[in-house]
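Just the one chain here, laid out as structure tokens, in the form predicted on its own.
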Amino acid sequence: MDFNPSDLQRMLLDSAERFLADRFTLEHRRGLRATADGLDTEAWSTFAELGWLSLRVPEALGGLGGTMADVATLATALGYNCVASPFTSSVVIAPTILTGADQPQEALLEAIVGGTARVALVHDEPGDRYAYDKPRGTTAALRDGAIVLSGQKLLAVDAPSASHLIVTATIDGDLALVLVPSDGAGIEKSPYPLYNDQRAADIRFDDVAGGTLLARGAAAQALLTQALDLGRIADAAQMVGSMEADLAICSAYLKERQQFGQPIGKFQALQHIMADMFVATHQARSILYAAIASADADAAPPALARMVSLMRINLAEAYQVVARQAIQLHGGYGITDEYEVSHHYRHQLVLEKLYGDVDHHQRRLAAL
């Protein structure tokens, strides 16, 4: 893998590195709690004109067709600056399935890429644990030629200011994925903040007709796998600019805070959990850089899954290092609303907990 950026990786990093440090301050992010989905609108429509929202979306569909190298760089800058958005599920997730559907679905990629569009997964249901490849209760049945759709959901990620959404259903025994829009009569969604504050709901489907079949089968089984699995990489990528971002506050705070007539900085105990946060955090970069030349060299599905779960459980624990000693570093009172590592932690915790915890990918990589 060549570890220098491209020159489209050079332009999203300095397009994220000027943009996001301005606009998504603290107080800014703290305001967002106010909005009905959490969504700041006029930033996702920057977003758009800046090209992030196109990366995934083939260049024969209006995208520019970029690998996963590329949406981690993007997704690293995110989480360095804590935003918390619905990149993974628009950005990444979606267009893998739209693209890879039965018939791809052109003007919902060109509108996503557009910004006009928002597009969540929704599969989690009662009594699911990462059910991945589990029979699903929401049913799909056909009525006068149109899909109807019939059940309940939990934990929909982004679900709140999507336009569109996904969901995993039963159709005569087979898995299907059924694309649906989310005003749609019959749907009824009961929204919710989750820890760092991004947004999520539960949603009931009730007889709600008019959706489009874009998978079923074992090529929906399929395509599931594999957008989920280029989720929790981009997930991880901002898992690992929050890290980062830990690094650089606690380095700048440790020079600034003064104790016995010095910087904290000095004191020897303070330097060695310095030193076990870095190795941590680029201990975590490097094994993503391997989940992301799996994916980008097109690896067999169980390889790419191996190498995701592998990433996802040393993420895990990597970011327990980091995340917590940074708020140790602060004095304990780093947990309160006030100091940016906190906002970090709670969304290192999420990201992790996303698609599959620790518990989770130990017993897909034992399956494996």
The other form holds:
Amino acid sequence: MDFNPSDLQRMLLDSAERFLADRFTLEHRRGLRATADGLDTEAWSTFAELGWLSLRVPEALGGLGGTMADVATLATALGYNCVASPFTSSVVIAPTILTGADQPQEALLEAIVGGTARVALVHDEPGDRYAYDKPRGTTAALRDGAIVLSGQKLLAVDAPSASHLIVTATIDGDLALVLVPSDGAGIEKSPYPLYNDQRAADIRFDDVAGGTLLARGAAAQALLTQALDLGRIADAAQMVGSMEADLAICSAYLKERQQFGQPIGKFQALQHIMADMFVATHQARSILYAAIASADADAAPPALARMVSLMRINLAEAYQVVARQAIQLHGGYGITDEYEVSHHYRHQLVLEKLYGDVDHHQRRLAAL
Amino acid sequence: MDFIPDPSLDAFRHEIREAINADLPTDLKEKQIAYAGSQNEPEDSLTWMRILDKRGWAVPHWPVEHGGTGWSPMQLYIFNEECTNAFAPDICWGSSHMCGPVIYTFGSDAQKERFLPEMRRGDYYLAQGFSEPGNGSDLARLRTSARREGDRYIVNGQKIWTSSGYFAEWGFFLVRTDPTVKPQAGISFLMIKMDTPGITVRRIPQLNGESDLCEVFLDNVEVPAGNLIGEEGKGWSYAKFLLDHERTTSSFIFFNKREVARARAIAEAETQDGVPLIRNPVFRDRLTRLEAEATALEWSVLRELSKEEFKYHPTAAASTLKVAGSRLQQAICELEMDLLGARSLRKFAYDAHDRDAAPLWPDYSETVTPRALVMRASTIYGGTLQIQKGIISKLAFDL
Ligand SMILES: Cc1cc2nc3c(=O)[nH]c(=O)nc-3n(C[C@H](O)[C@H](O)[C@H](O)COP(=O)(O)OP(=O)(O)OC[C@H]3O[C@@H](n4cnc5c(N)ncnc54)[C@H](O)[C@@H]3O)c2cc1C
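Provide the structure of the form predicted in complex with its partner chain, given the form predicted on its own shown above.
Next comes the full complex, this chain leading.
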């Protein structure tokens, strides 16, 4: 075991910390709210130049073939700077599926690596509550040898800035993963922001042709589960980074803010809150490592599922201690949109609730 | 001990309920149900006060000679509960619970005549100008200065977190009139018209999309000396009087009871694999714990209202209600959010008028999260949770 960063990870971290802190200032992030799809296109090109978008693409297909530990290194830096981006979708979830598909999608993977394509997973449907192994109402039919998609999807995260969509659908009673360009005829997107300013969309598919069948049946379900579990790790790493930012911001504030003629950090009540936040964050990073270890050892799917669900349950509780107390420690400043801590709270809140809440992960553990 | 409420109160409740049903305009009620902020639009408070005033109910808890109803504490309790349950907007607390009581207790006859009828009628909104950028919990060291020059004060400084300051016509301010004495003794209570030259107001964007809180900059603002309430240098004791005045309101008991019911309704409407979440042990457990806490809080409030002999300092009881009530507000709103799972994450426009139609989304998904977000403030305003705990340990146990 070696818990210190490898050379690649140190390189990733150095480039990430410098670039992200300079670019993703609070003002810049608030400014992105006015853009149509929330994406900082220029920064995304830099992500490509720095090699970040190729992390989970195998070397044989032109990527870096990095581990989840490498992904997490970068993801914590993104979280630390409160960057809401389609990172998890395009760098972790999509490459997992596109690489594992019956026919690996080399051209599209290359475009992802180059920063010109982004891919979103389109799964949730009206009436779903974290239904990742339930039949889909959306249908994929074979018509004249081509796939035709129809159905209503909800809350497709990162879809507004995506060039391609991976859609879950039912084909002859089987689960299918179908790839379509996002601007095809018959696709109607209603985009909106989430509370961390990441974007999502409800999407209606009306006889959408031109889809590629990536996988079906048990293979599709296995691929979906794996992609989601790796995505959950990437989101968890962003949460940990964001929690660590809260520690830095709050400890500095406690030294700087004066009330009753002394820095508020002198009050033991606040010292203990800070210590609780520290313990929760420390434990969160530890369980993140446990899940990464399972992923990078190619653990059997149930073993990975168990680690990931345990991790998500721990994080869901830890972030409440950290992000909510970060606001409390700031008094009135904490609830404004003009200070970092409320942004970190909203970011962690979104990351905690995507791809399963505590209840979902408890159910999943019980069923393993 | 007699735990049974006076049976005549049933008839009273019935009468109040009928009156509110008749008087509360549907649009006001619907706006309140779909409100994404912490309380309500300040203009709606005024609208509702004007309506209530026709029945003489705008400030029911005031002394009768100033327009109060003379109701008993239990009648007032029922009235407030019925208003909350009907989703009526709140009345303007600045006038009804804070500045009004200070004026009728410490103001001159001329001031009573001038301000109280206008406040009661809801002619204008009143902002509370106490907190400053450098002085929140440590309010006694506030710095905004008021220098006496002839028949006026010249006010300089800055206030912050002034709720609805952008809308208020008047503000009641704590200002430093004497920098030479100990901090508490140099503070005075001043009425300032918000459109006086030298005042600039900036609205502060909040984490839930609302921007009700304001910064108020005062640059050589001339205020007639007659706007001083009571005596110079007594402002601190008036402020303590007003913060102590309505001990039970800080429990937000009516909000808490209503929102527990709303959380239950959401748990019944939201399903997992076709099964309502109310039948899911995880959520049912959380909900019933909150129902238990709300029930306890209600009886804590009733003990306070019925003037139970309390063996601890009375202010410790007020802080107890505040601690329990504010934590409950957060827990309930956060449960409402958690019930929605990932569907709590969609950011709808803050203002109901600007929200896109979303037929695939339940109405409550538009407001549950912004309310949960801003509810983080409930352990900050009116004395933070840490300050309240400090008060309890000091006043109850002399620690
Ligand atoms: C929604 C909202 C509405 C408000 N409306 C108004 C209004 O209309 N008018 C008005 O005048 N003010 C208003 N306020 C201001 C409010 O009263 C202050 O925010 C509050 O008093 C806390 O002050 P602060 O924000 O400066 O925090 P600070 O006092 O700086 O507190 C920062 C942190 O230090 C802690 N702390 C401070 N002192 C101690 C201590 N001795 N021991 C332990 N911990 C301590 C606090 O608990 C907090 O966690 C409002 C605030 C909010 C959030």
